[in-house]
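Consider the single chain below, provided in structure tokens and representing the form predicted alone.
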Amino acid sequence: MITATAISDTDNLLDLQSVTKAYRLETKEFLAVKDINLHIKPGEFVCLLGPSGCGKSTLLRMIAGLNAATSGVVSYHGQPLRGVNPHTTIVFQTFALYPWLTVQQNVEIALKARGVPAESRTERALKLIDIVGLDGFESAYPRELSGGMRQKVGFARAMAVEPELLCLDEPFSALDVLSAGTMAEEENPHKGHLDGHSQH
């Protein structure tokens, strides 16, 4: 379970005020996240450290608007978050690729959802696929890729929409040291970044 103390500041990109997430398992209540107060400014890099199962992924999902808090308030640019945050993307630890889509299609799908024209989608997707080191694998399916390669696709898809806040759920765990360094260099230093890492 993650706990934190309050940090006070102004002009924040993201604010979490007394955020708690509880799950009910049969007759017992399980607290995944308890009373979190967190404030992130634009351009700031924040890393959540803790053992597996302590609530890092749950917290990232609430920040992205994929899960609602049981109590407390998640605000983005001072406004309470309602539903999915359109200015945030998340790279999942499990990659979350569509198995029936190729590498290029998996990267393009985020752009398609934003209404980006087909020609622009293709150009941006191919550029990102090259940046993450998967040039030549555009037509491959996730089942044909290694774990590290699938993770690169997830990273390219997240970066395709140029998010204001990028949430990374152990995004480099399946990558070799050189690839992880390359991916880290591609992150935009002027945007927010929230990274969850297991502490071993």
Given for the second form:
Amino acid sequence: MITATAISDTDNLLDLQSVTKAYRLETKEFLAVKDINLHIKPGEFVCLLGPSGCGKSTLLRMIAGLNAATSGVVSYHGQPLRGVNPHTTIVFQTFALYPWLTVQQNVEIALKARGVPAESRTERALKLIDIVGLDGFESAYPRELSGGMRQKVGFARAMAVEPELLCLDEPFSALDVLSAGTMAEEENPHKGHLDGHSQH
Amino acid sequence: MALYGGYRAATLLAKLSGSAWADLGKGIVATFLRVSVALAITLIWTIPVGVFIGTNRRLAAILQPIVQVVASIPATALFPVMLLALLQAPGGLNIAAVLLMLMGTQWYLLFNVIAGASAIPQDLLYTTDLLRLSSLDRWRTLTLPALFPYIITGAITASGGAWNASIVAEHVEFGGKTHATTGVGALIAQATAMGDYALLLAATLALVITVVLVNRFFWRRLYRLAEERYRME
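Okay, that was the form predicted alone. Show me the form predicted together with its partner chain next.
Now the full complex is given, and it begins with the chain already shown.
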């Protein structure tokens, strides 16, 4: 269970007002997240800390509009969120790469979904792959990569979407310290970030 | 012993006339087409329905037992009813044969598609939602590749069943009259009814060899592709 508070602001990118998420297991109700108030401004970098199972991932999913809150309001640019938030993306703990697509295809599909014309997709995908340090692995399949390399593909794909709010679930969990530092620098400083970190 | 058996089989096959062999070739082609049509129809309806059921947990809980009951109705129990309706129509037995194959085999695929759809990792579904792929891209990028191994496994079982079903589907005794259509299954059934051992042996061998060849050069390759490329980690 997380509890967080901050001061409200009209220019906020994201506002959570007493957001609660309960799951029903048989007859027992299980509170994953209770009364969270959180406000994020453009350019802010927010880190959620807490032990495993405390509701960080649940909160990220509600922010992205993948799960609806049981009660409370999730607003984006002051508007209550309905359905998937198109300006947000999540890099999941499992990285969620398409196993049948190569590194490059995994990034290109995100560019395609964003409406980037076919001619410029390859060039941009290669640039993103180079940024995350996977130059030379464009035609590799995810199963041929280490955990850290897969996570980098997840970052490249998330950056391809150019989200206003980038949510990272357990970011850099699979990365070595050096890569984690480089990766943190590459995150666009003009946009919001929300990282769910567990305390290790 | 094996040599003697082989010799007896060869002498038996040597008795068959050229026109009998030609009929057998035609029969194989006709049954192959029927099996393909039955499989195509099966794929067309089971993939969307299976995905729909497999990705809606609440719906799955309601529909799964219903589907299981429907699937457990033996196809041969419904076959006479279908014949009654279809034998009057031109090419009626042809349609009825395809329907019998369909009824016997479609469930394998439906259950496999449901299993495949419900096995897609949640994070992959979420990621696809967040990317907001067009529905065509969603099918091409996520759903069909994820289902591919399940579809191939189901289709191998289904097509094997359909070939066997041809024996009861293409040659039927109904209301004291014999109805038959062109097909290797019809030839096997006729040869059995007439006690024509040479034709029975030839037709059975032809059926077995065709099924083995199709498995080896078509299904085996797809199966390997499914294992190598479309395996979920």
